[in-house]
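Single chain ahead, by itself, as structure tokens, in the form predicted on its own.
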Amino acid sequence: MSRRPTRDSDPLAELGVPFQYLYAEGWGMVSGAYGRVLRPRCIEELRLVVATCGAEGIPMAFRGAGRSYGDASHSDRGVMIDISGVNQILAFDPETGIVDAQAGVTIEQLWKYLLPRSHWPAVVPGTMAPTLAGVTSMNVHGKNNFKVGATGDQIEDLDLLLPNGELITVGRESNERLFRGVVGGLGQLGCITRVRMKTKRVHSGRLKVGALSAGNLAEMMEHMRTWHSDADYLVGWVDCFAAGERTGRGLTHVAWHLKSGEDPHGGETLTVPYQELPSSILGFPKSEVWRPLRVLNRDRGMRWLNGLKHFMGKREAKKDPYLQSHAGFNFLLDYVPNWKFAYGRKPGHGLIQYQPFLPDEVAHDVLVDLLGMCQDAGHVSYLGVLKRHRPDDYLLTHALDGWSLALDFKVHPENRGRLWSLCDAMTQKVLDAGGKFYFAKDLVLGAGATKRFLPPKDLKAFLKLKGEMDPDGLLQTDQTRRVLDPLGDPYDPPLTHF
């Protein structure tokens, strides 16, 4: 646990910048750290934060929005430093649709900045909480990811503050280098204070969506072969519960952009409110929903649902496409606030997700298999999410030609060493057919994996631009200290204020 400083004069203090002492935790609640959380209000503020943690030699963990599964954004060495208060819209051109904004804007303030100027965010992830330094650190995908690419593939350029103090311009062709390793680079060569980023040009705050029932992971991955070249947005739901014939079934959804004139009421719904999520939910308001669903949260009531959504998809499925907000399709994570409490709110108890990423020519016998070793071991996944991918080339990426498929697996003290046990040896799986993993959504990964699956040239890059940017290892995190460490420097200067 982290200490209260003990020396007379507090450098961090006399700045004057807004902190507190907690425990600030990882989204899935199964992991955090207890220690000095720094909130700066500007970009004067960072700057300075920074400049005085690197000059006295003080470890630094950068943290938005806190969305990140497991310990991506959080340390118990050192400092915190929350960058959701520098959050200002820049600039936007209607002509190019770049957007121009500090890195503490949530992608949530984005939408709604863009849509009434007839804009809508590139890449979005399933919720509209995350900063745009997150997704950028994490290289964020959505479901349109083998049509666009993520959020690295959308970055004309961006600030980077350095551990001294320096704030540099780093570009996509001006300094490709050092801009392969930032995205996707888990905030270890800087803090992202600006991004310069493109946006979609939309006629429509509606999308056209159709709803395609697959009886199993086969006949899922061949629905999206099908519309792959078609579509602007493809994700599968998969029943984690069904076996034998039926593994892997559930339901495709695609969607489509609407081009200009095709929605008569097209300007009524570029508007924010038109795009308010559902306030209630079968009569419950969505705040409170969680609490019927923690009832169900156990592997009887989980198969129930499943089959259940299993059996109205296939209702849907024959129905003809429908419209939907973009907020509505995009960002199903937020319907229901706070769904995870509905996990367990005890101490040890939440979730994790483990999401691997797999080359096409394999990717259908091992997604069987692991949904197959989940069963057998009683840990089957309450939540299952397939997407194609596509691939891209920065230095930490998940991203292949391929498919990912999002699980979700709850946790409680008794089941813990378990399932981490069942994750290692999927991992080995994974990593054995070329498979790759992501961070964002990691928790249970070591630096053997790492090692497995990022390619030597890249880690090695990587490791340099670290040395570089970060000559005294303070940027860190639990994170990048269970998945780095081994590989290279250490990352552990000595403790000088906790």
Ligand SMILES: Cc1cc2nc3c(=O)[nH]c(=O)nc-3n(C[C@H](O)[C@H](O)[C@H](O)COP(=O)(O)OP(=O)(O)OC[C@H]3O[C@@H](n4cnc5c(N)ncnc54)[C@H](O)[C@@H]3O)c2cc1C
Second form
Amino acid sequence: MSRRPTRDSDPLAELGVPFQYLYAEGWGMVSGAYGRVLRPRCIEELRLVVATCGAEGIPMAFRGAGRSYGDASHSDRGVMIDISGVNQILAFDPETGIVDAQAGVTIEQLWKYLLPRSHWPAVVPGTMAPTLAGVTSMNVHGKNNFKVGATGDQIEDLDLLLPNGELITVGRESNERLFRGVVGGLGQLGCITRVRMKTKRVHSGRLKVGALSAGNLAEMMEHMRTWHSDADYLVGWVDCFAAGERTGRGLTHVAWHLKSGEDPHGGETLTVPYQELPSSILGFPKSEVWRPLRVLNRDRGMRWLNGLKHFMGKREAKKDPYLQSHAGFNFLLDYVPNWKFAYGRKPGHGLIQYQPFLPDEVAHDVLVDLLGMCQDAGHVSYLGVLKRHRPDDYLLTHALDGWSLALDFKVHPENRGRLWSLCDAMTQKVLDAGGKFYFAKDLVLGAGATKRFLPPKDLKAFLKLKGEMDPDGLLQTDQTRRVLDPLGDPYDPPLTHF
Ligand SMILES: Cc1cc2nc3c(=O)[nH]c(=O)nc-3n(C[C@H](O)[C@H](O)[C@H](O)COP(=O)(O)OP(=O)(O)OC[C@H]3O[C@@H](n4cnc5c(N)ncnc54)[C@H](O)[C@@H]3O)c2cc1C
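Would you generate the structure of this protein in the form predicted together with the named molecule, following the form predicted on its own above?
The next block holds the full complex; its first chain is the one shown before.
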């Protein structure tokens, strides 16, 4: 726990950089840390803060928009450094589509800048809130992961601020070893301050979208296999309540970019207002929609809602492909701001997301087993999302040639222990099948699991880099102490920290 320093022994206060003592939460609201959060307003202030912490031996945790579900961007030791104020777009080349931006720029800022210039970020997550630092440190993927890879694959080079105050440029080719560690590196090798990345040329502000209703998981995977070589985006919504023959039923969405001239209204859709999500839903102001959702947010309500969505999905699938804005397709979860509040506002209430990645050849059977395990344990996920992935070579990567199923679980103080035990049992199954996990979504893994799913040579290479870039081990978060720290110990720690 950070202690409040006294006035005469507070080198950070003397810098004049704004800070507050507060409780910084993980996005799922069931993890957090009380501590000092510094908010540098420009790169010079960020450099001062990092160098001062480095010189004074103060542990640092970096925080972007705080959109990781678990404990990735908070820490109860030392200070938390919120980099979201370092957020200038520095340059853009419309010929190459390469944008150069400070790391606190959000995906929202970026697409709003790019779209009128006929470009779109090459990879976006399901919400537009994250920063470039956050999406790089987690190597975030979009619904097009199978096609274009993840965030790291778009990056040409980035600037990294080391705990000793030195600022270095890390290139994909010029410093390949470090690049493979920083991308997806959980902020453990330095503070990312600038990113230069490729973006996608677009001819319309809309995508062509098609839907197919799937009676079970095998059908959904078959749809995605059929579209795999041709589609630009693929995603499946899964009704996790459906059982037996219907396990994994849901709706598959496929989307394609439009070619030049294909959209007669292409020009006028390349504007920010065209993309804006609706301001009300069924008459409710968007910002209040989480309130009625709270009534449904229990097993009976969610079983009904998932059933209704499946029924509506069958109707949607009968229609011809339609046009939808990029923002509407990609940021569906932003339609309802703060929808997470439907999971409860009291302390200890919220959600976790559990997202196992499984190799193609075993994915179907293991995922069906996992859905059955959830039902048997009485912890059915209220939202399931299936994606197709491709492998990459970052040192802490979760990517593989296969599939992931993201499962949202409601958490409250009474079910937490049982839910964590279920996650333990599922983790064991996933690891036995050669699967992996994604730290952006994690709050349940232990270092023993990390050790099993990361290739030993990659883990060793990462820990070696950590020793070189951060010799005093000052860069840490609650998550890295949980999933990485005990790795140096000679004994094999238990699978989870519970
Ligand atoms: C509704 C929702 C939908 C999502 N959908 C997807 C999805 O489709 N695909 C996907 O891959 N992810 C998805 N995510 C996860 C999200 O994209 C990632 O967690 C992302 O990392 C969040 O970015 P952030 O800016 O909020 O970073 P934070 O969560 O604040 O931090 C993430 C990591 O980056 C590190 N970090 C922050 N700043 C720096 C810095 N300057 N230098 C070095 N390290 C730093 C932090 O220490 C932490 O380890 C989703 C999250 C939500 C809430």
